[in-house]
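What follows is one chain in structure tokens, specifically the form predicted on its own.
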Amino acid sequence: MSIYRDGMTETDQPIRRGRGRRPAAEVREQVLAAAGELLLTEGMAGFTIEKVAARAGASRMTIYKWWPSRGALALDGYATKVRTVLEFPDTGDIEADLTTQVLAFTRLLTETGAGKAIAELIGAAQTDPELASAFRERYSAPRRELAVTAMGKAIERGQLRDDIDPKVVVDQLWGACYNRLLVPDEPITDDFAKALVRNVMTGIKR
């Protein structure tokens, strides 16, 4: 491996295409995406910088200006990698949209690398601040919200009675996915994933 004058080497050189260096944005796109791959198939026992830059043709010095860890990057990988897979429908039903959004989540958490890239993530965010910041800010607030609004049209739809905490009810189901993934004590199954959505109904619906 050649070392430059500046004392960075191959792999942190600048990638460039053509003539010129490829754009930040598909160069940050790419490195989300290489994370996300790495993170589901290897977890975060195999997940580094090195390997996702790698992955990415990007340099270690590009990745760390963007984050400020290797659980901040894995975590926005994870982010990027199920952001489709776990969008909230609206299809005016809240019943039939809160058990196709769980039923996506525990598929998701059981299909997948996910599970496992989920719980590692919690788990090092227990003393990684910077990765507990950003797991806030980045995925488990927006992807509250998204059920929160979601429940917020059905109750003005009638559809929910207007004296719920929506973020409670986000707790009740989420939580409980969260708990049988954390404490395995039960497995996680579509029938379990119905079953939560129905007994909450039977409490918060109008």
The other form holds:
There are 2 protein chains.
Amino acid sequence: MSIYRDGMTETDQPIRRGRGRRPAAEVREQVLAAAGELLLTEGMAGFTIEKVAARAGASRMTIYKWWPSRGALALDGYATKVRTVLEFPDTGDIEADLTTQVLAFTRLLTETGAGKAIAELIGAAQTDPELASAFRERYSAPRRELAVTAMGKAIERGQLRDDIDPKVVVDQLWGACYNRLLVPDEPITDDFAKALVRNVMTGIKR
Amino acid sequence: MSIYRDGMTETDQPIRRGRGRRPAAEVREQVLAAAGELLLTEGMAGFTIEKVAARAGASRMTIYKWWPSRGALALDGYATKVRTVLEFPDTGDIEADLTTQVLAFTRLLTETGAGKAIAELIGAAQTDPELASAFRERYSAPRRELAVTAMGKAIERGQLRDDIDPKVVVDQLWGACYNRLLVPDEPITDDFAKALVRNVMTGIKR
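I would like to compare: after the form predicted on its own, may I see the structure of the form predicted together with a further copy of the same chain?
Now the complete complex, all chains and molecules, led by this one.
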């Protein structure tokens, strides 16, 4: 039994390539980067496992080993692609941090291919239960959790009321952005992003 | 020239039927009712102009004269079906009226076929520009306007701050509900509906 088999799962093994071996983690990273780029340039309509494999110089078999479906791969690629942009700041000032984060999110939606890609993914998920689960598990639930955690800390610091449910606030900030993305009656602007945070922080009652 | 032609458009003319003539307005109403029922029972997947025509006892030709597409007919049917449920109350107390309306909307989404139907329509609209326009013109823009008008009156009555943009609040109330409908990480409940209004009215800042 070779040392590559001993105690390792198949996905941990280095992959033999013309130029030598790439560690599995590196291949995985390249597949994710290729998937994210393909999704943002071509949308879900042009997204295939074949194209991702070709871009990443990986085999389709390798990709199928790691991702159960085209949707799961697209979602993980998207999450990887936007992770840096969507990092949740923690300066200790929740109002500033929410504003920074919501602004970064709205700009991602309007200034890159991410808006169209995510709209198509959510759209397709309405009639594709497998894609819907992948979306929630691989993208929306973990992202929601980051915001809930940040607001939880702000409650502990005494910056937010302790009788609120941070999960509801997530829908009133990021969910409101998704609403304008999916049903574009009104534009997504910086003023919109700032007003979302201000309304929910201060209240609209006179 | 018969009196039916003189100064009347084709769509104003009574339609000749086996049992006699039905005025055009009545046929139109029956087509809309049939479209709304079909959409709520079978979703967009089972929605065809043929089936609506059969249910309403109208000809496909008549329907095509009035509606440019299957999507436009589905949307008008949906809007007709939910109009009564989604009437915007005006008791003079904006917080009570918003709560009543958002509660009625969330219950419509969860307790009838409307949630699935509207999710499928918005989903399909992401890759169907004609359906997207129909959705905005025939449904979301007019409904948004009702809420904006109600909040405008409340600003005049001095119940809401006059430096807010009511259009943003629409996304934080109804848009937040659409977010949970389309990406169901969290459930749509009465508590959720009430918390939406409370958060935005009073603010979450301590």
